[in-house]
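One chain follows as structure tokens, the form predicted alone.
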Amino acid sequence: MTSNISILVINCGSSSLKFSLITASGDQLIQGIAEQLGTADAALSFEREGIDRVISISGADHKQVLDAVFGEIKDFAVAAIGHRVVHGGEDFKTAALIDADVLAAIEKNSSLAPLHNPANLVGIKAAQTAYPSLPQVAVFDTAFHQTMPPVAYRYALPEPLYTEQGIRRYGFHGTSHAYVSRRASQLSEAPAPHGWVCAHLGNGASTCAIFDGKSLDTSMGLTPLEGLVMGTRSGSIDPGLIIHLISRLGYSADEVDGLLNKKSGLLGLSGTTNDMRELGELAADPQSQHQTSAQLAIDVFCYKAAQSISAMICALPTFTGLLFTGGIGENAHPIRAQICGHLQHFGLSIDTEANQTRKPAERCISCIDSTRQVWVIPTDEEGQIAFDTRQLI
């Protein structure tokens, strides 16, 4: 495969669509995002050859956006199309060349990711119509975590709920954890095999224990709600709370779902915002009426992240170090410092100057005498999808 032949990566969300055209050397020829699909404010923003453009696509759905994307890339040689698919259940341990059976499996697993898998299918079918002769590959968020042992993925529930209903821990952010841990092992001078804990911290957040390139445990479970405190998601809670909300407070199942997924997390704790940058500003402002609640949201976020990192260390035969990625993990140096402050018993010590240096680059921020490494590695989920697609074809 020559370097001028590229992989088109398509990532269809519930109301958004990201795409990227990536060469064999990893260069992005075109990248963009369409947001607020199905509304009057829908717009397609993309960068091509250093030039930014925004196209109004009022009312457009996923298929209409993809038609516009295909028009923009018609002059480029495309070797294959890689699709992000959120949930592959237990059917897929690696990326898969898409055929009728793969499409049926994605549809079957839609009940486990009702906001994402149906949108992923729309993207796949639109791409198949536009490029019927090209190989199309599904790269699953859950596939990376299929190396977890039963002690990590089983819930302590009756056996039929697992064997007949597929209720188990699956994990998500797999493409991000795979990419970041692979880059860390390439950059680190520590002797292999490496044992990393990867903290993907953003509006969605998860940790993962990765040894020798394989996921051994992760914080998200059957759904992306389990685990860390997130932007609007509660993270792990006492299951009895759900019973209390329904039986004592009269919540419906839909209301509980909305509460835990859309009204909790940083937003719920602060009462104002789920944006960590805004919370930092509020917490630093003694004149703000939200100073205390904003600081509490930050403190809970950091404590729960450190608690989860500690749990992931237990899964590793060898602990090489900690990796920060995601919007918060890559950019919020006070959050990294606060999290690592809870983890001193594990030999994690960060260099203050290195941690506070703002640059969008891979960098080690641990002290020279730290017994464990700490890295900041910008994630590249589209690059990982392109990598997996190339590996398969």
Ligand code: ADP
Second form
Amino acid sequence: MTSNISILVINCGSSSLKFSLITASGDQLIQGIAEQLGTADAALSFEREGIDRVISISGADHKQVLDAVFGEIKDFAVAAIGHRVVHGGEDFKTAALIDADVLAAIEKNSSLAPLHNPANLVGIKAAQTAYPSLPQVAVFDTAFHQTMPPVAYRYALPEPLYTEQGIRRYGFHGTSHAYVSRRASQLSEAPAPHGWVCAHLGNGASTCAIFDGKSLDTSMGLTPLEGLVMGTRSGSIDPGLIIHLISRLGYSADEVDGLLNKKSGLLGLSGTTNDMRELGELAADPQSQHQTSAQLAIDVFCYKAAQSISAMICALPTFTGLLFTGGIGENAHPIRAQICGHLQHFGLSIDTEANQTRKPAERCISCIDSTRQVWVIPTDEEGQIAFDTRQLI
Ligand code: ADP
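Return the form predicted together with this ligand of this protein as a structure block, the form predicted alone having already been given.
Below, the chain from earlier opens the complete complex, with every other chain and molecule after it.
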């Protein structure tokens, strides 16, 4: 009934808010971001019909910025609001129409995502106040991974930690992995059911094994820290290292948190930046004092990503191919080539020219005679949230 009107997608972070108004055919009518909320420098920048604008909203909080957003979109017909919510725990296997029970469950799961879920709730409540008659839908980063079997989601820890405390692997980036694997299955002519490994490589990075549209395993765990080397996150490390940091080196829990989440990964290894573009430039510059460390950061990133991809292949009954997405996966052809270079035993062979051709489109980059396919598929998390929201209204 609402196919001809748009979905407003809201992604509320702790100090930022992204929004996008998406039509039934997937066009973004207006999209923007508000950053540094709660400070004097708060600003809302957005693009509407190809024109960029920035509005100063000094001191604005989430509610005030949403009021400004609602002012900007008042000329458009909005069918529903889709909210990104980071953690749905085991309560949500799909997106959910928001009511009092759903709000309570999001609140309950805040203990698993203390920085994110409370911010998501602020966005939902502000949107409910502004648009009380519109349906509101929560789309969870974790929901897509609720199809994982226990062998993939259980840690080898005493059972009560799972049954009483909810300690298990949940996985994140679910909207991205769902979108990218769905597009790959639409585009690929390989016989179904398809078994994909999706590598979402951005500042945050994760891999996922998807068979016949269902997540069977993913590299992130209880938190988004597990798995690949990321921009500033260490990814998987020896758990004994944490004990060593605390008991031998005198770190507090907060210091360990800061070290592993904010000072490690590409930034920690290179000693200079978490930005893959800059690392590529530094590694190619013999004059740079960071040349060697930048190259090491790239090498470790690619090696760990390839190891994780090979682990995901184990989860699949059949392996159709590898999907690259995220800022690095979509744009950095040398990184794709280096990762695939580690994976030749798995029948992945990429066409050098197709890999190096720069275009923002979905494309197959494997050689014609490669046993497995390799695709680059730009992610569209907002589009997936709008898609999931539309399914529920
Ligand atoms: P986030 O997880 O914050 O959404 P993105 O998916 O936007 O991150 O990815 C950001 C990363 O993508 C950065 O490391 C950036 O340097 C990298 N990136 C973007 N474009 C390129 C490019 N052309 N070449 C190499 N890296 C790129």
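Just so it is clear, the model here is predicted, and its values are computed rather than measured. Numbering follows the first chain given and starts at 1. In this text, the rigid core denotes the largest set of C-alpha atoms whose superposition between the two forms falls within 1.5 Å.
- Superposed on the core, the two forms differ at D41: its CA moves 2 Å or more between the two forms.
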